[in-house]
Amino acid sequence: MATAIINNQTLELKDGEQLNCIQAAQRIGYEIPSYCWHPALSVVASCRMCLVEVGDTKPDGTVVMQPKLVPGCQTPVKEGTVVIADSEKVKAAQKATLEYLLLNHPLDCPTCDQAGECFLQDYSYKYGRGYSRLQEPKNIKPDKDHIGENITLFTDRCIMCTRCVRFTREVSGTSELQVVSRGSAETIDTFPGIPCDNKLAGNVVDLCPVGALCSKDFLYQQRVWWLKTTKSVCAGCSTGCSVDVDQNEDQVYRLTPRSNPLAQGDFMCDEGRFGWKYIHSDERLTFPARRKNGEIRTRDWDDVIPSLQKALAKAVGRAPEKCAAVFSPWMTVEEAYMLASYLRGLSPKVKLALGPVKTVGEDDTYPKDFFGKPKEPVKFTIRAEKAPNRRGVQMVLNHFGGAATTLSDLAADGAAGKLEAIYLVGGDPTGWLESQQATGLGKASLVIVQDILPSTISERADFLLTGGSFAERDGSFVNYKGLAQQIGRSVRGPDGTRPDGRILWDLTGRKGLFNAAAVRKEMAEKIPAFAAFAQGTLGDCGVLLNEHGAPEAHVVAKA
């Protein structure tokens, strides 16, 4: 196994690990400031900001360090390497580079985005000088808010360390953004006509470490200290996202990627970035009730749940199997097991469906060449299959038997008058009920209803459930390889609404309160599929789950 020494503390290399100096440093737990270096996008040393001196070991335990400082990015570390990263001769450095960064940088932090989270900002205050020396006016440049439909150019802001025109380039292959002019007139600019428009293009957004690119569509809406992070994954898709909800008093500002090798990597498409808007319909569906003969009798749930226990257990004691449910592949898998188990154990013989699966054209591979054609190797795809968790619910399906009937074939029942109790879950926001199905569906005796929207059945419902988006539920989704993770309650639905856990595990008659991680365990001991879910948490990065329902062999080594 090599070695290397990184400030000093012995470091060890794993066989075949490839590791630059800021890899690394990150190891012993030790930061080289860098703007220009991102671990998805190739390496240009442009920025100088990560400057260290780099010396060898020699085969009589000597060290010879090189007389100059070399870029920690560019510089791989191997057996022997000695990396001295803290040093004052390197520390003059940084501040040298941080005060020329500055030169022409505007310090309108106060009206700036990215305060609060800018590199610029950070390093300055770690390492910069903290005055600068420049006596003539700044160059400042126009702004251009031309860039794309969601992005806006601080022109003035940017420090040209070129990570979002590397990512048009080698990530979505769209080469919209290049740099134009030289030297102290060189900015960022599309081609001609041809805006930074591509379903990546967010992206640059989160790349940019300075505030030069920001999202027109989060622009001056929230300083970003005054917003609560919540770990989530993106729903929009079955690619399964792994993201970051960021609110403040219970409204939804934006969602970034979050960093997850076992899903989809460093980035997120804007489908999924900008998709979100539908939590604060106004829309959306409050207060749950109960109906008869049309008309609503209450809106307190604290009647709602009961009837609705009473009535389900009627219709079932009636004519078992002319009952069934209607899973939505937008349910967490440990709503799907609680309301599985719960209709099960008032009858076997109620049956089981997965929901509309909704499929959008072909998968979206990325990168593209100029005439938009994927290319090798893919490093993004956006799923066609728009929901996030087809794959979970279907495995808890199949725990009970798997879906025995098709939600057309219900609502033929239902026009055939042969169904006597219908529970449908939606959730899908662009809608999941054809006119036709809802008919026929709507003419069963007793019809119950959990869904965040309206849709063609919700007026006929005698129970409307009003539940929540998945920024406002605990559970876990599992995607399109088996990779399952959870996903966390950011914000508050519209009062009157009620995460579905919680309307499940009150319907289910559990004690207290939903407790997505016992419900986990439970699941666990229960389905062999979900063995996983044994120690009730699938940790940052989710859990990749093999047809016998443990951890992958390679999850279970890096743990």
The other form holds:
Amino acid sequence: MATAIINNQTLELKDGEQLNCIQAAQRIGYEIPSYCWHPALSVVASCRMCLVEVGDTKPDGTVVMQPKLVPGCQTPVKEGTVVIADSEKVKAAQKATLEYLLLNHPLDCPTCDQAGECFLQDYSYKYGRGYSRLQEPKNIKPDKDHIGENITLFTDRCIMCTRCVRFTREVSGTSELQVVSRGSAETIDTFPGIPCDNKLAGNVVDLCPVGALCSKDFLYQQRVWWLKTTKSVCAGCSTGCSVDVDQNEDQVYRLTPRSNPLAQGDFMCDEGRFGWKYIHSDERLTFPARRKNGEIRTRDWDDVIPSLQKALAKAVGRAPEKCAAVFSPWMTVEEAYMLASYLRGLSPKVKLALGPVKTVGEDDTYPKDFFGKPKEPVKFTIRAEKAPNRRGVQMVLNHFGGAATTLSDLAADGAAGKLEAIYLVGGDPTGWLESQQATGLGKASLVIVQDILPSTISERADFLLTGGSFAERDGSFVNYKGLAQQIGRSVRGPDGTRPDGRILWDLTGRKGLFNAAAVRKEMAEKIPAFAAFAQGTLGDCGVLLNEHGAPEAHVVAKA
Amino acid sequence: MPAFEPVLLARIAKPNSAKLETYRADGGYGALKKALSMTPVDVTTLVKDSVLRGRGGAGFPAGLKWTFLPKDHPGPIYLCVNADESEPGTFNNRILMELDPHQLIEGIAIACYAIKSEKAYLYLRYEYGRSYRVLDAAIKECYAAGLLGKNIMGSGFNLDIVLHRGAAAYICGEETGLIESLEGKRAWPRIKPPFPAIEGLFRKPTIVNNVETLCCVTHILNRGSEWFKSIGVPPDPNNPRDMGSYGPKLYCISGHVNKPGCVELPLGVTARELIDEHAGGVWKGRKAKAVVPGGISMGFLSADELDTPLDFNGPGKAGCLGLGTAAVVVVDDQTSMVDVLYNCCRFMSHESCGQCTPCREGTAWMTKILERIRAGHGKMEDLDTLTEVAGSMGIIPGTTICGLSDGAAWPVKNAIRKFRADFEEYISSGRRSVTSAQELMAGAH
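Let's compare: the form predicted on its own is above, so bring in the form predicted together with the partner chain.
Below, the chain from earlier opens the complete complex, with every other chain and molecule after it.
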């Protein structure tokens, strides 16, 4: 174990741990400001914001400081390293660097999207001088709104940290971005005719520490200080990227990746980033329904749930082996558990099936090489399996075992008139049921559909339960490799919808309000594979479930 | 003092001096033959013993640099010849390449043999079209004569020289900028360590040497290290870190002199001697106001510092950055230092690669301030701002990756310290050096 001294505080380093000064200072709770450094990108040490004083402890105990300032990002902290990050010399250098960075900056914070989450703003308040001594005209560089389909560049706000350039070279491997021109005239640009439209392109907007690269989707939509952030998980594919969902007044405005070494790392793909729009779709199913002979009898939850309980009990009572439920890979494990345990509580003979798991193409790994072929080591994967929780739902179904079946068998049963009751859970915004299957299943005497968007079967459902999208629910998803992460309710769904957890909580006759943590604790007791749920909460990074359900001790995983 | 007999420039006045035939007639490639009969370690030791310091600007001992290569490296090891001579006022490499290219090629071959490199990249400044043609022809002659290629002179030593033309950027003269540029990238100097000797071109051990340095190697092989050390200035006994300034040096003299040109003299000649005896004195009967000792990035010597010896220590003692390329630019007493400094700053801001914030923004800011002063809108506090900006830039305070920034800061620091009265007079008198049209142009960008 190595010991280093940061700002006169002792820091113990674990064996083999490689930290630079910025990371070491973070450990003692001190922020060394930086722009160009990013943990997932190569070190260029060019912004010069993280300059610190560094020294070594000699064998006789004396400390010899280097005469020059050194960039903290580039300087490793080892046994005996002494870092001074708060001296007058360091502060003077920070002040000078910030003055340089703001020299040609337009200072257009009032109209800038980044204002409120801008490192140039924050550091100026903290380390800057407060006024500019520049008396000459500022450089005026034309804005470039053609950087990509979703990306625009406010050239004059750029501080040339080159994070975006390095991202396209090192992570996406697509290399669309480059630095053109020289000195204070230089700008970020694309190669002619090759816009930055790769599937990870949106990350350059997050990486930009200032308001230079902006998302056209989010541009001028909200001041960031109005946004409320909920930690959640992207539902786009089985990678299960940790995300922050930013909303204001029940309107989601953007998804941004939340760094999680156990899940995807630091980034997310554009498919997930912009793939949430359906949650505010005008098409959303907004009221539950109880139908009799095709006619709507009620749209009142207080009637629908008790009637459904009665109808289900009756059907299961008549012919339990002809009753079945289809579980969607878009359900949370809590929802899957509540529905499965409820139905099996009515009768162990009720059949349970996993609904369709959509796959599109092959797993798409990054970086790519010049010719678009995947390159090792893989830094990001967009998975072919376009559902967030196939693995978690499967684990629940495995536990309940017994009479399992498949969707196509059920459709065949329905077509043959051998289906008494069918409980269908949807959730896939891109549709999940083929029309032939819908026809077969629709022939069941009792059709229950729980979904968010209309489908061929929702029109003929005897009971329509209007659930919530991933942004409206509490619960947890298990990703492709068994990482269970919590999703959070960030917005209320449209009037008349209810989070699926609440629907099932009420259906199963539980008292009080739906509480995902309580369900998780119950699952931990009942299902060995979910033993790691015992705490109720899964933390920010989630919990990795192995085959036997126990959390694995040391897992450092990359997506 | 007896006239110094040129060594590096000995052949340049001869007819057809660039031809292999004439070079061989003058005993050319004898040094290479001699080197090939020695072991690489012995060649390195010989060059190290001669204390040949790099002629490109920094003055680092060349032989010592060669010993930094990793031992028993499986290869490849590369030699990069820095012929990106871009420091304003410097043109000695050009003369060597255009008029005596084989002297350089022989030096390259010897150096490659010493460092066990089988490939040398000659990184040539784009603007040197004639050098390119001459070197290209000379390299072809060598291949035809078996002096390059496989099994040179039957020794089993192989060497290829790749002649590469840069795309005209000052920063490509910085050794890691040069390497990046050779690799086909933007010439952004690398962060060090690792130094090129450990990880350089294509991530392999690489030595970067200047043209004049390699030309000296040829003569050290021919005449020995003692001969080399008989020329120049021995180490300062009061400075244990001084290695001395040995050997002949090409001094380029330009600016306000009667006879500008390039002369070869032992290291340590004074600026005054150079101007008066080798450049025919300051033009139009005027006096020198300031003298650049080694390219504009080294700063200025004032009129009363002209007796400074131009060796590796002298200019530093007079507050300059160093000897640099020994390109002496003379400024006469009728010239405003404001205009001189503006020209320096304009060059440096144009050539800043833009990687490090202080250099990218600082060079441009200093240029803007001087532009404003030259437009008649200067203020006294501008001089303090200029000094402060210059003081916060460079590898000496530790705020940049490479030394371009130091070179951009030094003329500013020097000029304002040594010629402050000039600046103050300029500002207070309300003078202006630009026309309204130029002023409009300046404001327009």
